[in-house]
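Below, in structure tokens: the form predicted on its own, a single chain.
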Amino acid sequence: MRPPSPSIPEKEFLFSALKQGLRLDGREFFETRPVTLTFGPELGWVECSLGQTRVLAQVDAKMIKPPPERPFEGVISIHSEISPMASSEFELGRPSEEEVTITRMLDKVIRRSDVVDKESLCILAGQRVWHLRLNVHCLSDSGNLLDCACLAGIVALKHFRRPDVEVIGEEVTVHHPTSRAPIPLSLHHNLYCFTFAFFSDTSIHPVLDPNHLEQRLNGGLISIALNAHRELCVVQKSGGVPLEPADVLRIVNVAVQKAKDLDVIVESRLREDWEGRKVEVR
């Protein structure tokens, strides 16, 4: 069974605090929870934490024959799993509205926004290409699962290395990582998703990175995916609260600065992890 809706005292306490300029966890309105990135022993294995919200992402690759309509491009597939382990609100076999939103947004942010250069995944035109499979597992939902899942997926793609291949005529040789160093994926840009929550009471300031209670009591959400170069790729709004153009432009400007800050954190953690790895090439 799904848990009951927040009680009336919970609603009144949250709205009263927000009207006084306070959030329950002590953050500012446009402040995100701390981001933690943990890398596994294998390349492409990343656990991302946004406060108490945790998502695991893993990338693997295999060679396949490309579809005839796109013989020069690799294939990217995304599989997301949101089980009751993340929250009692989710049920196996009965996807909720949030689950559908997360799955669609992951597809827009990672696959349809051309984050990965698909032509670089081509090995032998019309015969062999790389098929990248991104698996996203939601471990704990403490609010704003979407942003955490998108970040985990992007970082996993940046962390992944595919095996080096050699093509002689129509013969393809895949080299083991111990004989030739694996090759990073060619990415066009790094997209980061930021979700803002609005409330039916217009006197309440919108909040960035809503926690679990704020997300359940919001009147509308707007998710923005952009990179550190101010290139806006995806804007998705849900809920019935109308927004003025000035409000949208304001939160886009906030998201631009947050994307720059997050990009620095991601690049720093990737550099630290790579420097600490020992890659033996014989």
Given for the second form:
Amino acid sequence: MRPPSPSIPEKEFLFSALKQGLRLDGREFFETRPVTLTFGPELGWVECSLGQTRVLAQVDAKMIKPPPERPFEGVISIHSEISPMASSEFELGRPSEEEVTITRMLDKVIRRSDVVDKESLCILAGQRVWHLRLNVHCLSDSGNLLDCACLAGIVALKHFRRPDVEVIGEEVTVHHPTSRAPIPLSLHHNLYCFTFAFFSDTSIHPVLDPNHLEQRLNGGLISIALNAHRELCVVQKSGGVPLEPADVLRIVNVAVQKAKDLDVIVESRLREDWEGRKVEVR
Amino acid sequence: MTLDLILSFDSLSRVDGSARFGFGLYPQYLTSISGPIEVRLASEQPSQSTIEVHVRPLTNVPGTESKKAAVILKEVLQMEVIMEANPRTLIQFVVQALVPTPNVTDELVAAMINCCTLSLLNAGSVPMRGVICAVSIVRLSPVKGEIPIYKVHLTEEPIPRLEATGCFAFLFSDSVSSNTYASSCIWTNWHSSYSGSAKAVDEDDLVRARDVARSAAREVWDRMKLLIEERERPKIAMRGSLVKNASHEMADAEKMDVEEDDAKMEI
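Moving on from the form predicted on its own, kindly provide the form predicted in complex with its partner chain as a structure.
Now the full complex is given, and it begins with the chain already shown.
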């Protein structure tokens, strides 16, 4: 059931605090909440939390026959239905506007921006390709589910290792992980998504990584997906409140810096986790 | 016999209670509960609360296996929750699998039931009749001798010489002291894994299996109580027993204060 809108005192308090340059949880305007990545026992399982917002992502792969119009590429499918665990305002079977936005953004960030090299997923042209399935489960919605979901998806893809395959002529042999070490996916780049909320009072500057209250009271959201090499992949603005071009450029510059910082964090966490596992003997 | 379990309370921010549970080394399920909350007009019941259970597998959309698990859980939870206490409300459970579960086997059903119980204890907002703990039991054909062996089954590996299998759920309510307890078996799906009549299940067999299950479920219950004790009084749980005795005295003194307050509040 949809909860009622925030009360008028809450609204007025938030707006007057923001006008004075203060956020209710004490962060700076362009500061994100702390990112925590927890990896599971299986490869390709990661639980990502951005403050209180939590998302679980898992990747698995199976072999299928490719569609006839694209015989040389693998297939990637993303499943991201939000359950009432994230909040009781989400109902199964009836996607809310936010859920539709997340699904479309995940599709743009992970599939259409060519993060995964699809041709490397081909095993035997026209007959066997890998079908990667990314399952995203939103566990808790405390604002900015979108950024958390995109981050969890990208990190899960980076963490995943697919079984090693040997092709001799027309024969395909899939090696078990215990006989041959599984190999990582071939990724073109790492995309990170940053969401900024802005408000109907245009004297308030946009805030990065809105928490639950800021997201409920926003006048518009702008999400930017980019990689650490300053390449923009997706820019999505929703909500009716107009935004100045100067503000948009400032937001992009902030996002570029944040992407570099986040990339460092993600790589170091992946390295830490890899050292703790015994996947291959060299 | 010590069971290999992992159980913990979680801290999901938008629901009333959440917990993780798993047989073995890793949590198998994460359950959240919200309740009593507002219910849709269509599912409202005039004299009791409505229980809604959603089971979500890790991979794929929920299918028939999830639906079967949800029906079982709803039946079991209706015996645990006092439904008449909050009429015209909704108690919503979401059970999220953390490991791939292509078939919902008996030990997974037992893990789901235990996980739901833990999340109810974490929430504290839903009145409960007791605590329901479940385990899965298998019967193996005897190697030598005539008595078949009953064993608690925790992992998903296939078992040789399997004759019958099933999950038992027990409702525990404390009576006078912690040494005596009343437990009743409220649900089971004990069934033979052979179709012939030679190795069928009969009443005596069911009673024997239930007794083995009862002691195993008691262990699960003890672990749950230990988890709550650790949460309520983390310092006491870490120190030795000397301090534990002193704190029991303090706890008794606190209890007396509370009772005095209650007595004063009675008009």
